[in-house]
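Encoded as structure tokens, the following chain is the form predicted on its own, with no partner shown.
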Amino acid sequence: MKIRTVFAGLVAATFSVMAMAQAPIVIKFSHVVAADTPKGKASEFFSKRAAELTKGKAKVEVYANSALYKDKEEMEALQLGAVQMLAPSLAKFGPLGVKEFEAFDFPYIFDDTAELHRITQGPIGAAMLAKLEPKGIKGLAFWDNGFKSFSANTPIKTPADLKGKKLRIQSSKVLEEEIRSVGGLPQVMAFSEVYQALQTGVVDGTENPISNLYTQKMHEVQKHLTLTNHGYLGYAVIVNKKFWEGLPADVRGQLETAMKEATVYANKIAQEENDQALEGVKKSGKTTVYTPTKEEKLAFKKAMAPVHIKMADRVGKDLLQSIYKETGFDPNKL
């Protein structure tokens, strides 16, 4: 009887160990925007492909709309290992001490996605991601959202129309200088707080890709939108470095493949989503959409050009020059 009891205990322990061995590796993927934005859809795509490629060995749980952490908290949570994966906007790395990422905040530094991708998908982008590793962060990919436009409750046709306006921005010294260059008053604020701030008049306007403006219903509390396309908003998909390097090699390789596929998908749908969101804003009838003339857009470029000179030392003049070489941008020729 005693032998049977011991044997039964050994069998139970064996099955328990087997069950533990077969339990999927859970990856919590947190982000602050809506599930139906380009980033939200790409995150779900990655989750699905990760499950398929790892054959269930890894389970990616996606938490949208700041369900786990607000954007001010998520980076610390990643570094502590409370969450394994994030896709923060590139402006988030400046406060972390990796100021090079604020190069993406410089106004009009990219004319289109082709110029942008020469940076994010080339050696400059790879070198920038590598700078995160001393912070305990592994950079996996860049995902597009789109180019930002200004919104407010009054018409915006010239830089002077933004003078004195309180405009919400992400935490970025470059973005602060950008807003000051057109006479605005920069207001750093968490993304999750923007709608209410616009609704109550705490801020007068903001800058966003259209998909963010639309999915967060900001167009319902902003009467005017001008398609300035003055700045880029993108994300870096990042993971806790210790966690990532501790994964089984086969699983990590399969997740890398899933991430490559998700990145292609994310960048493909970004423009499509923004185009659809713009149509949604127009059809709502709540916001007047204005497309600036070539001359009006040039006026915004000229007004913002000094930002490149004033903030060059913050991100590194050599880095800026290497980007200019790829994009052909020259703030001194505007």
Second form
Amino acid sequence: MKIRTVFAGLVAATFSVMAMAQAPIVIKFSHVVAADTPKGKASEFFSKRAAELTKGKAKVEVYANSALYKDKEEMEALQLGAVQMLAPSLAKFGPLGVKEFEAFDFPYIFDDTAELHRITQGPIGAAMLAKLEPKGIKGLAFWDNGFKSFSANTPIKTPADLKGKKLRIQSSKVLEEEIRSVGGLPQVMAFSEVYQALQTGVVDGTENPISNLYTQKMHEVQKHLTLTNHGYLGYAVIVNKKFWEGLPADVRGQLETAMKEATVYANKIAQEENDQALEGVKKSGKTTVYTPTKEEKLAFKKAMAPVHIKMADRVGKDLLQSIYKETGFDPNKL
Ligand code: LMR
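Could you drop in the structure for the form predicted together with (2S)-2-hydroxybutanedioic acid (LMR)? We only have the form predicted on its own so far.
Below, the chain from earlier opens the complete complex, with every other chain and molecule after it.
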């Protein structure tokens, strides 16, 4: 009897140790946009591939639409280890003290995605991610969204049309200057609050890639959208460094492969998602979409060029010059 009890106990203990050994490593991946955006889809893709490649040893739980945290809180939660993975927009690293990332906020610094990728997928991008390490953050990849356009309730054809308008931006000193350069009043606000602020008139307008505008239904509360494409908005996928380095090496390697695949996927679908969102906005009939002429676009570029001069010291003149060298942008020659 006694032997049987001991044996039963041993069997139970063995099973519970086995169960513990099989319990997946949970990675909470939080973000602030809708699931059907480039970032939303890429994070789901990563989750699926992570499960497949680790054979269930890692489970990536994706929380979209600020379900866990709003903009600023999510960065703090990552540093504390309450959430393991995020993909904040590049503008959100300035407030963390890594001002180099605000280089991405400079107006018209990239003409297109090919120019952008020379930075994000090259050595300058890698050096920027490395700057996150002293903050307890490991940067894994850059994911695209797209170029931002302005929306408001009145037509926007010239920079003067934004004069005196309260325009929501992300928390970035460079974006504040960008808005001031066209005479607007920058209003910093969390992404999850923008729809309501536009609806109630707390702000007059905003800037975002069309995929963000459309999936948050901002076009339903904005009468005009002008395709200014005046600045870039994309993401850095980041993890809590201690958590990442504490993972079993095989699992970490498989997750790195999943991340590489997810990055290819993200950067492949981003443009398509924004194109489809623009179609959706047009079809809704709620917003008038305006494509500026070449001359009109140049007027925006010229109005915003002083931001490059004024904010150069903030992100570092050398860094800016090395980006200009890759992209060919010159704020003095417009
Ligand atoms: C915003 O706050 O406008 C963006 O950063 C949202 C996002 O993550 O795309």
